[in-house]
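What follows is one chain in structure tokens, specifically the form predicted alone.
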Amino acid sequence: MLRLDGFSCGYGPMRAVDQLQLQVSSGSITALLGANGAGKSSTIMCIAGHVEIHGGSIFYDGADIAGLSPMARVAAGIGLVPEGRRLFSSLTVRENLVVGGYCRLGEATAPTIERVLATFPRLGERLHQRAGSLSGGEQQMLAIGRALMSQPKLLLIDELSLGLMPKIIDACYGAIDDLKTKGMAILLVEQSTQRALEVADMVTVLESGRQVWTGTARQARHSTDMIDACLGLKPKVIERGK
């Protein structure tokens, strides 16, 4: 569903990620790990169209989308859950969901909202409450729900568990695991390595914008090299999982 070939991105003259090779298949979760400043969020935001690509290709569903606008990428089936949620705090839960389905306004919105509420029943109890008054966990549920309103085939999630209580983290991880079983492709950026490895199929580790480890989640769970890479203790060369 997603393939990055020789992918590089950055901000003006500054290159945040260099020569990344990564792919995400339908019905799978790929975890993108690394310390703060490794380039994880820049990768996610570039795939979504909000950061400049400096080189290489972004193939989504077989087509190079590097030239598409962010809105066109959403319409093509790429959903984004950004770091910090970035909700419309003055709008209600329902209004935020409707905004998330903007590119699908020609279709029935109510059934899509019902599917989101089935995934996160707590949102149904807060449907007419302003998003800014929700707890942090409820806001994260809403951010995921808003992304799902565009009916994505690929979901990009940046820092799923950051600042959340364990019970809410469990609910969010349960939701994305369910989405995976339904065939969705998910690229997950996460600070909590342990939680990411519980649901991921594939793992890639970045350090200072370079890919330093890649392999299956099973390999990662038994790899001291991967842990060292996450902590920034590996040399800047790609290590394949063993």
Contents of the next structure:
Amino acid sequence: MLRLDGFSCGYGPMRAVDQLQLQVSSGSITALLGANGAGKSSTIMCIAGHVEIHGGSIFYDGADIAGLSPMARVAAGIGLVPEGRRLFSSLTVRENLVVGGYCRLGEATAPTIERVLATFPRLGERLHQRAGSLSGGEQQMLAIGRALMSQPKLLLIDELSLGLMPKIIDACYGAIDDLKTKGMAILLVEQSTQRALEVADMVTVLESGRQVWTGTARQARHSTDMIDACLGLKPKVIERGK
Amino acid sequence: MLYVELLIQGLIYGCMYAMIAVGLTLVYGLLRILHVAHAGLFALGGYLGLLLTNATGSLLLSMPLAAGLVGLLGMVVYRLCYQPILDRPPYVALIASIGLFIAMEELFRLIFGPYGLTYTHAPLQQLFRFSGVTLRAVDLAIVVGSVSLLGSLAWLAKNTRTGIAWRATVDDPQMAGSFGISVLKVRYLNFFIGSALAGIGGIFISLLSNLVEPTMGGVPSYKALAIIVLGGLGNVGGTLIASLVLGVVEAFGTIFIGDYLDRDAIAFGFLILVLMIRPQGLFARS
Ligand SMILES: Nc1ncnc2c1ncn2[C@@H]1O[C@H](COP(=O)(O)OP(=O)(O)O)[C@@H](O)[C@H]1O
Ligand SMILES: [Mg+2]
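What would you give as the form predicted together with the partner chain, now that the form predicted alone is on the page?
And the full complex, kicking off with our chain again.
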């Protein structure tokens, strides 16, 4: 579904990710791990079209989408749950969902909202509450729900469990697992290596913008050097002239 | 009875302030720009309303026409004055805006002459009497007009797709854009509606005083800026309340300390006092 080939991205002259190879298939989860500042968010935001690509290609559904606008990518079926959630905090839960389905112009949004509420019943109880007044867990559910409103085939999730209570994390992972079973391709960024390894099929580890490990989750679970790489990281920056 | 009359006078001015200040706070919310030239559009509304009424003899016809023209000009101001400098630091837009405002005042002077213009037949001057309180038709028109216009705006913002898209864009333009909302259209709409409302505010004041003059935007521009700070920058509800509060404080102030300070001095004294106690405004956004 998604394939990154020699993928590099960054901010102006600043290179955040260099020469990344990564693949996410339908009905599977690829976990992208790494310490703070490793370039995970940059990768996610670049796939979604918000960060400048420096090289390589982003193949999605067989075509290179590197030139498309963020909006065109959402319309093509790439859903984003960004770091920090970035909900429309003064809008209600329902309004956030409406905006999430905005690109599906002409289609009735009500059935899609119903489906999201079936996945996250708690949102149904808060439908007319402002998103900014929700608890952290409810906000994360809403961020996922909003992304689902565009009926994506690929879901990009940045920091699913960060700052959430264990029970809520379970609920979110339950939903993710469910989506995977239904055939969605999911790229998951996690701080909690253990959590990610429980659900992932493939694992890629970044260190300072470089890929230092890649393999199946089963291999990762038995591979201590991978864990070491993950924990022994120090944030550093790879700078390059343009 | 005096208190009731003062309260009513205060609310009338408050409504007028609200008509100007809402557009200003909307622009701030969307672009983080202090749109000083907004008061120029307010004055233009006064001029167009008066000239069109004098030409056609119908206020009912000239009001929407003038509002529409001012709204369109607001869009032009965005396109020519702000859009090219959006990626510069905010003070660049502020300076551009002040420059534009001064230029507009001078243009009014050149085009319409340095002295004030008046209505040939001042409309809405009939008097009404409600259990001891005397009101002019124009007083009623201002209150009814502002409440229904601002009320409809609030309803549209809450209940239409476009309204939801607008508020989403204010919250997070980048995310809103990625979901397929045209951020540019939202900006144009924002300038159209805000400017049209300010234009109507200008017509209201021209009716109250039967006068338009090149500098009529001056005092309202400072007042509206202070009001939106008081209301919590970008907060529309807070701005409406702050407008009404200021109108009422002014009305009572002119009676009780009017011998020492004039209306505008009272208003600014009050604003300074409040901002000393609550520099983030009365209703700062969370
Ligand atoms: N908006 C930005 N502008 C410039 N540099 C950025 C920006 N966002 C992130 N970076 C830099 O890019 C690198 C990768 O950051 P990020 O992708 O956020 O890492 P992670 O999500 O793995 O913690 C870091 O060195 C960070 O300082
Ligand atoms: Mg990150």
